[in-house]
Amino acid sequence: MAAQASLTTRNAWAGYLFVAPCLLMIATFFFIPLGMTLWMSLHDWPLFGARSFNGLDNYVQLAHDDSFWQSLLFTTKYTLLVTPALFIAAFILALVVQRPGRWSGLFRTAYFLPVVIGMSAASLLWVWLYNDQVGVFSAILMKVGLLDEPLEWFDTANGALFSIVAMVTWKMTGFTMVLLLVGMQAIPEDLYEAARIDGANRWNQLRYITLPLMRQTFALALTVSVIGSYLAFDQFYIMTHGGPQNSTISVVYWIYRAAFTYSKVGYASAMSVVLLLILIVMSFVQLYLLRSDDNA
């Protein structure tokens, strides 16, 4: 009995040692920065100089900050545009490459290739593609007769927004495609064979087998996409600098400006905390709405 208890204790300690590095990483890169952000949000904390405790003043000021809520509204608009575009393109590509074929591996690699490019590099690349003097987009549209003169893509608020949505869709579709492809390949082939025997065509197989059984995959991909969209920064900072007339300032871009342009680190921390709470609530809502029937 004593030997069995000793073995159980050793196994328990071995388990603790295995998970310790992971817990240390999470504590170092998540919980400690989160605690520091909460602490800083309760202070008047300039980028340089002494700080002073001001309680909830930053949150009270934030509630009346029209610029913050406008940036949050713009970020929501951007998310509502880019998320459906990503899902539609990724789902179509996943359907195309899911069946084994001679070139399926090549197409999967080709569609995923833009994902490995950094967002900053992709943004710089597309700035040049959109350039009205040397960019290829205006040149192609003029070549086919759709434009009479080069188009300044970032000259209007909607033009800048849709240009960024197109770039992000090109870059991130491959990532969403892989998530959806994994979900598709997890569906047992027996279900499709039984459906074909019963006379179901491809549309009915997609409607009654593929889509219902991919609900949890959709929930995961949707959560990742929405969080990534709300945390978007690089593309707006590089491609439009928030213009024209501050019409493309995302919420993270506004947090960056508050911290490093206006030297209000405590206030920027309060905005970060509010954004975190919004994302937590949205993630719970998405996962609840797209939960599987087994968990309902």
Second form
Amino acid sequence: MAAQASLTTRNAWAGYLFVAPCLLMIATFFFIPLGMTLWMSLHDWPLFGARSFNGLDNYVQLAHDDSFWQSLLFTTKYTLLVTPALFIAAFILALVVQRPGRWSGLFRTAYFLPVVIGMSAASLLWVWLYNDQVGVFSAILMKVGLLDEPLEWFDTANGALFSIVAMVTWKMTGFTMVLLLVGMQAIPEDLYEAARIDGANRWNQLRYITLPLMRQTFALALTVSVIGSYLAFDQFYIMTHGGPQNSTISVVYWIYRAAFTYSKVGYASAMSVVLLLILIVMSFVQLYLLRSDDNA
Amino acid sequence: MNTSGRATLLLGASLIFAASACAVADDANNATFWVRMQDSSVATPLVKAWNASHKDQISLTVVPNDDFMTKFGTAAASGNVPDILAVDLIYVPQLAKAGQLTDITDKAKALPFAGTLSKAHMRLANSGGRQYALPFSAEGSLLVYNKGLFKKAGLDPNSPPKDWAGIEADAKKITALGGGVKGFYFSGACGGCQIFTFTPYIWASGGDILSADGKTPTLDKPEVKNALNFYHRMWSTGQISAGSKTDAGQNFINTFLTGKVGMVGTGAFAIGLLKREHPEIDFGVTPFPGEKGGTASFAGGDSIGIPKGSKHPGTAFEFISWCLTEPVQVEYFAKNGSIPVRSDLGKAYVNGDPRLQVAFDAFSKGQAPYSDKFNQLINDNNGPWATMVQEAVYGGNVDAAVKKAQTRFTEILAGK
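And the form predicted in complex with the partner chain, for comparison with the form predicted alone?
Entire complex below, previous chain first.
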């Protein structure tokens, strides 16, 4: 008994030791910066020059800042567009590459490749693909006779938004596909076999086995996608610069502008804190709604 | 992992260590010097020449144009500033006001050539009678036009437009050539480009965007509205290609290089670029005209100063004054196609090319607005200046756009 206890204690210590590096990393790169952000959000903190404590002033000001709420609204619109696009595309791709076939490895890699290049690099790449002078998209459409002159993809608010959604779908579908693929492959083959014996067709198998059993996978993929979309910055900063006429400014873009254009770092911190709270609440809601029946 | 994989990893790791060791050694002894990308072609040989002839070494860091203030702001906030800073002259008032630059008034006055230094640079680096920076590089804005297209359109290539009506008339004739040729171009979604190539039209007509002390906006004056209407007329009658509306500066000079644009506002740098890389384009340059004649130009470039907290202020000032000496100005600036920042050295730059004379004069007589909120007002592509140009030129409602910008300018200048 005694020996067992000491073994458990020893194991426990070993366990702590093993997670220590990870905890240290999280503390250094998450909790300490988070604490500093909170601290800064309570100050009038310019990029250059002296700072002073101003309590909750930044938060009060934020409540009345229309531009912030507008950017949040725009980011929500973007999220509502990009998330279904990602899910539908990723689900179809996951179905395509699910079964081990001769080419499935190749296709999985091909679909996943855009994920491994950075968002900034992808944005730069697409900015030139969309470019009116040297871009490939307009050139192809003109070649096949659909256009007479180059299309200005970013020249209306919706045009710019849809162009960015297309880029992000290309860039991130592979990631969602992998998440869904893991969930799909975790479903035991017996279930499908039993269903086939009972006469279920492909569609019924998908409807009554695959989709319900992937609920938790969907919850994970949805949460990841929503958080990612709310934090979108690079694509707007690089591809549209918030244009045309400031119609594509996401929340993080606005935070960046507050900090580095208006040099109000304290105010930008307050916005970051509010955004964090909003994301925490939204993630809880999503995970709650998509919880598995066993835990309900 | 196989052996070759492991070897690659080890090699990579040791290279990173070696590189970081070098970086540390560099920083410990050398003075650091930050410059924006735009000036790197001048600064790189310059620093090389300094290091070859001086004991105190300098290491150069080139920062992308758009990220310069962000990077310097972050550095200043963490107390890790470069020893020498060459920054867009327009930002010096803001940096001086925030106490980020060392006062160099006495040393600057003692320079034997102090009287010849660029007036625009000196004015913007002066705050409350104290001098916080000196000129480093110069750039003047002007109108460049394609002589080949002028000839084809039946215009005299040696008589560029002298007023706005002239620009509009010439643009129409050139656009009429067809085949994708357009009379005029400008980068419509770029605040910095507009201050450089659009305000000169306002200045040449007697207007301005800010009062002389930089504290009151004057956007609602007729000269500003007229200039916006002038651009709007050219846009709505099709003298400008559609890409202008979303161009945040990427195609600032590119469209002219295609040989399909008649006239475009640009900087002196374009003369060297065109001569070097596009000898097939026969071009001329002329100052920006006002509505009914007159001329104006934006005098830009970089100022060089010593950030507060510099660890090598002595070396820093030595380097700054060395850059301004005649041999350096001639050898590394003028002969490199960059306008010298001393009024007595124009000859070495012009070197017999009348187009460079136009550029030198444009710069010498040019002006730049003084404001410690320049970034928020003007350079911010989502700010009130860029938004006003967008709404007025492409939207057409000039009065509403101007009114909105005037209000927003007033708010920003009041610190809101």
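A quick note: this is a predicted structure, and the numbers were derived from the prediction, not measured. Numbering follows the first chain given and starts at 1. Think of the rigid core as the biggest set of C-alphas that the two forms share within 1.5 Å after superposition.
With both forms fitted on the core, check whether the Cα of residue 13 differs by 2 Å or more between these two forms.
The answer is yes; the displacement is at least 2 Å.
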